[in-house]
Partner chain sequence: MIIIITDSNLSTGTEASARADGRAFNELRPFKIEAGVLERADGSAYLEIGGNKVLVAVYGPRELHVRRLMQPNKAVLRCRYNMAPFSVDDRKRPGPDRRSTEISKITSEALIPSVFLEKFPRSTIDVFIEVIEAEGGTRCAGITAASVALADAGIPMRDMVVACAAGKSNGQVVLDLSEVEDKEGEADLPIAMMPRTGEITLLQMDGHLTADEFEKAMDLAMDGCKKLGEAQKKAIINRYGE
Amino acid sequence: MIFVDDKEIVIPGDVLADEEYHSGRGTFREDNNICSALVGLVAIRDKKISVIPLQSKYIPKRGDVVIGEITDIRFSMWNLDINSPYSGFLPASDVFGKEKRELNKTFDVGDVLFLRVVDVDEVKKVKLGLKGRGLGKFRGGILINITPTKVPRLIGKKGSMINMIKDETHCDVVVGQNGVVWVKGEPSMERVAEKVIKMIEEQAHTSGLTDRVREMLSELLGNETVSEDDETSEDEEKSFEVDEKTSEYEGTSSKEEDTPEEEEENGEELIQ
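Please give only the structure of this chain, in the form predicted on its own.
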């Protein structure tokens, strides 16, 4: 038996379901019941029940794609801020192979990169890499930080929400699973995109968000209407998208192709 509704806000200790259901992320079992371990939103998938935290820090996982800013350069690596309690590092060997080069002539402090989490060890040292489709250095643009658990909502079903923002503002937008969003376009359009993205973050737990985003874009852009996609309304977001055209790779390592299935799995993990 289920005792709560999908998307209902719960607090730690709330009883969510009985033993007929499976315990997911953000929950724990007590006797024959499944209880919430967090303050968050209930997510029900078939017989699995999870709780998505309303606020959270990004905890790196192998395979995630993230946006990071270089904070330090050492003998054989770059250190990066990845919007997490744990910092990341990019080994020089990932970029140069066995060659010896001056690191700051390739990536310098302050540069923003789109990377993949290669490994996370037991003390949370986060090894990053640039091998993959679309990974590399960004040029220009602005960064917007949102709560990582709101990323699927920003992306939307099959990329519907983020594509609406791109289409209406004509900005390039890339979203990292660590909650960092890179936006590049005309300065006035970057500000519009930023306002809309922050609104999505604030109202991610509410219904009818797609319609409100459409209305906000229309108001900010002075349009009569903004293109509609009824299939996007009221749907729980499941897809994760990266835009392979919006980052520029400056390393020398070979690229690998990722499958759409891999990208979707990444997005699914965020809402479990």
The other form holds:
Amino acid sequence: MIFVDDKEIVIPGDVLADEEYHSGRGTFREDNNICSALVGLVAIRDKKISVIPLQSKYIPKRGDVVIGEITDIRFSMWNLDINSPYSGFLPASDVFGKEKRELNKTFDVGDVLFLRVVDVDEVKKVKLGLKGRGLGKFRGGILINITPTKVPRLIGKKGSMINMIKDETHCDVVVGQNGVVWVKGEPSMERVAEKVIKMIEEQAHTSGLTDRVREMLSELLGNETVSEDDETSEDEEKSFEVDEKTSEYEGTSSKEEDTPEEEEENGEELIQ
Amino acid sequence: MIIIITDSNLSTGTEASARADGRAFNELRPFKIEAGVLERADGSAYLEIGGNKVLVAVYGPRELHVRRLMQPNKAVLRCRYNMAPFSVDDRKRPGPDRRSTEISKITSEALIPSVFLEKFPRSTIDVFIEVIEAEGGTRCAGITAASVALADAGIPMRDMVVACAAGKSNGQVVLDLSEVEDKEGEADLPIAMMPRTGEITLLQMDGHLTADEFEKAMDLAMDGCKKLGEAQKKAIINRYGE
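Any chance you could show the form predicted in complex with the partner chain after that form predicted on its own?
Now the complete complex, all chains and molecules, led by this one.
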């Protein structure tokens, strides 16, 4: 027996189905019933019933790529805020190897980095690393926070949504799985991108979103008088430069593609 | 000879006298719940019931910096119930007092059974309840709104928590006491429950009730909770309305 429809909004405690179904994410079993633990949308796959949350906090998972801000420098590591209940740390050895160097000369408090979660231990210490393609420090740009569960929706199927924003606004956009989005481009374009991203967050659970995003983009960009200020000089265009000391792998362009590819698999999880 | 006529028998209600505000014995005050009213909080709710206006903000799960409070296997749920100085007729001295400290404690204890705290070890969930206007029954209003705010923050829960009071006023067992009924009445019985399982998470009593009256008051309060539970659900769904 099932008591709800697919894609229906449920609240905590709602009875979804009885024991002939399997309890998936966002649900729990009680007295032979499967109940929702969250505010979210019901997703039924075969005999598995789960609830996709409409709001959540990022819980670090090994292998995720996240955007973090340095909050503290300790003797041999940096502490980072990764928009989560658990703060992360980046060991100096990961950046310098065996060499000893001054930490604050490399990264200072307030710097924004693109990192990988190397390990999460049983006391929820989140170890971060910079080894990997495209990881490193961001220069300039703005940060936008969205709910982590809406990250797959922002990226879209095979990065369709994010690429549309990139193409239309000529901004560099990087999405961390912790719901932090970094945008860099012309200041006016950054604002357009921010508006669009916020709109996607708000309406992530509705259908036909891609069309509305396209509409909104053309509307916002149509109003812009196309004034190509040459103030954004050449070197700024290479915005996605990674701190060379820290990154073992080089390659400046197309790093942004990294994230969408990795999250492709999750892209379908949110209701299209 | 002077005959004094009281209007106690003039009401058409099945139960003896009408209440000061003309409600039936089992009628709640008019209420309204709204979810997601604050921009910066992780979850929030606004609730009005009768003359009560309550605003709740939830932050978390977030990092807990007070090491001695940290639980290695679960999150801690901290509550702060606060009354605005202008929320009552005589200005209330700002800041926590004995009463609000007690209500903060019982609120967190009423909410804890519903929350899956074990999903967020070593973190904290903070609930801030601000009473903007008070007219009797603010602790219940606070708990009901706090549960909506927790759900809005995306915190996993076994069930919603709803709170409602019943009591005895003018010799009659009634639902949802107003300020006058609470002050001049014989007893006040606030309860909080999880409507699906019927589990009671808060039960307090002030005054005297016989065993029969207590049973009756409990039944009334539980019915009231179920009605409020519907409104909670509507409030959350409206937030993501079509």
